[in-house]
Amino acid sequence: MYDFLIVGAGLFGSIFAHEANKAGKRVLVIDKRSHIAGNIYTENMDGIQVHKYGAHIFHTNNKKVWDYVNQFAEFNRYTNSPVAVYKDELYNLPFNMNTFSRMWGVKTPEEAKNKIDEQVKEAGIKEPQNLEEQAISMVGKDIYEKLIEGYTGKQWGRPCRELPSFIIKRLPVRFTYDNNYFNDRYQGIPTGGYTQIIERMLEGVEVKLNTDFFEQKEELMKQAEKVVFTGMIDEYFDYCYGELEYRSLRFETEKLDVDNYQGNAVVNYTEYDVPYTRIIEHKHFEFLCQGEKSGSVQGTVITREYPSDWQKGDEPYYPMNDNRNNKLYAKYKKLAEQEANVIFGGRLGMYKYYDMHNVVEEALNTVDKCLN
């Protein structure tokens, strides 16, 4: 019946479905959740677009990717500028001159660099072997202990000295007074939320929700010439080499009878003893606490984000890309390459930490290979 069965109505699967449908292919999209859009799903709660699965800020340097997503929605000028709370202290993120000034009382880049160099020299780190050593070699011991160690330990469920160094390399370090988290040229959030983007991508495409691929695997695969699979690659192969590791998340969302709870969209809590990693206040994503929009929506919605160990049945949010898991994934990837009629994509299908722009780029590249 179908040219493509697409397992997962998230960003990767929806882009593939949209392009395949445009090319005249017969497409069926299924998802085990009760809604489309995967982890970028947003829901309107009393006039506030709530990011149900954590904050999602679109950013990219790739104009092709930026132009592609902008055909489905208008993006606002939101700039990601989180702040971090450590005990009774407040710091700007990413690490920049505002952070260094608050931490040490310095005013110039030279003073900040000298302070970091002094702490790196004291630590005696020549070649960083893990995240702890990498972080100290980047920003010194003070910032590591207050802003990285506890937060990262909570996020990944392991001490920083047991985590690979590449995780921290994603964090920008600037010697300017610039609180913009990302270095990318293009950045924003779709006015009206992300769900509308996926709705427009899937116009004219048959979609079945509340449908678990593994409960009907043989039957579903018989209905299509090819399968695009965006779930967990190890689950597809029935964990034949063992389970890959993931990190999961738990969200607590509540409506509060105040107009502005924390003054920022994202506030990180870096102490290990605080069980959540951050609080998201969704109004700030669309500037509903500013200017003429202030007071236009009564109350506010916040979400506390709790990292957790992943077990079968939980939502897998983050692949654990350490050496052991990457070696295990390599074995599954070899199996995947032998599946002539199955395409594996997305964060779970490719077992890789992808931001949204990476997913868009990978999906478009996959479309080019498969349809052109």
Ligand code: FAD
Contents of the next structure:
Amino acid sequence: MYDFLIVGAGLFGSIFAHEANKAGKRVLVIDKRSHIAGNIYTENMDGIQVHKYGAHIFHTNNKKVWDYVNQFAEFNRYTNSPVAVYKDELYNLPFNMNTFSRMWGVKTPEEAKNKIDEQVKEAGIKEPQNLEEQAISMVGKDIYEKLIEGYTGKQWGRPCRELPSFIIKRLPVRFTYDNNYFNDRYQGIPTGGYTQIIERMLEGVEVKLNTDFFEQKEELMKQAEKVVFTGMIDEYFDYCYGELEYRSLRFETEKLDVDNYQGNAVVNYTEYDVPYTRIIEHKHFEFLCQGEKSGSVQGTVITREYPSDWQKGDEPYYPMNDNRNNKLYAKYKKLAEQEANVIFGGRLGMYKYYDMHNVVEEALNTVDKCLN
Ligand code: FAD
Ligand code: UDP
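Starting from the form predicted alone, produce the coordinates for the form predicted together with the named molecule.
Entire complex below, previous chain first.
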């Protein structure tokens, strides 16, 4: 018998397991994958930590969250500053003076603001109603057309007019020459990868891999007082109100016999006609082409990220948090509240476009409530 059966050895499930185990509870963690760490899983390939499920950069403004994750690994000083390629043009991200200067030849913040104001006025947008209008009102039409429209259309499988504004509000717009993709006070990548963080969290906890909850739901539930479920909430309820929508991805990883393929960890391809959204070159997350580490590793590893429609059986990487799906989720949430012995957590259990820091915060709050 266990106090907690935790479904999912990702970040949410593992924090819950770690804290519950520390408090003396009997815990079993299961995961249907063959490895722990969920989507933050990293794997050493010939000396390079490869982010197997897409680039993961930890960032937060919350000191408690930062201190918490730093217990499990040392973080480097990586600052995300992707480059965007549109046809034969190259721009810095997020949208900042470097982007504006390259786009329009402007030099000062005032010139950039005037250019954007002009384009917003021309578009006649007062209160943005969708992602397209939101984007144009933030950065003007030129940047929207070259850096946002195609990328977003590929990523979400829908035109920007049919997408909620909040997605583009994730990105900073600033009138300084600063290419930092995030505004948060703390940022970095764990030296030695993310998997070790989860390994340390799960030290002393029983873990069963290759175990799908739904294949033995009844038996598993009988073994524990409470279940912490971090899989898809609609699947848990057998899609009784219908399917929530997700976006999936296909990752194509290859080892190349060159030292430095693209000079940056993240390069976005913003044209609609290029089928992938970004190429990640993993060694740049660890500065393996710089300073004393330069030449320490042979070759490089890159991953192309191809967005795709989600169908049952695919990995549901992104929840699609538009109005229709949020309403449907609200119905599942009501059902979840009636399941006295099941706690729903994480990106899929809560159907939210959560970053890692959000998940750490949610998991710590949830386990705290549960244990006290
Ligand atoms: P998951 O990592 O999805 O873990 C859930 C686990 O449950 C999985 O291991 C799954 O196999 C298991 N599971 C599901 N159903 C079952 C079942 N029926 N039976 C058994 N096991 C089951 N965040 C950032 O902060 N910075 C970034 O740069 C960043 N980049 C990202 C890039 C991509 C491409 C993606 C997809 C996400 C990114 N994120 C990033 C978000 C980050 O991955 C999540 O916030 C975090 O991993 C969520 O943790 P979780 O435990 O909720 O979910
Ligand atoms: N985005 C874009 N062009 C880019 C990068 C991002 O239009 O070059 C938009 C796109 O809609 C994306 C959103 O901004 O879904 C949020 O980007 P973020 O990098 O936060 O996405 P994630 O890393 O979660 O995939």
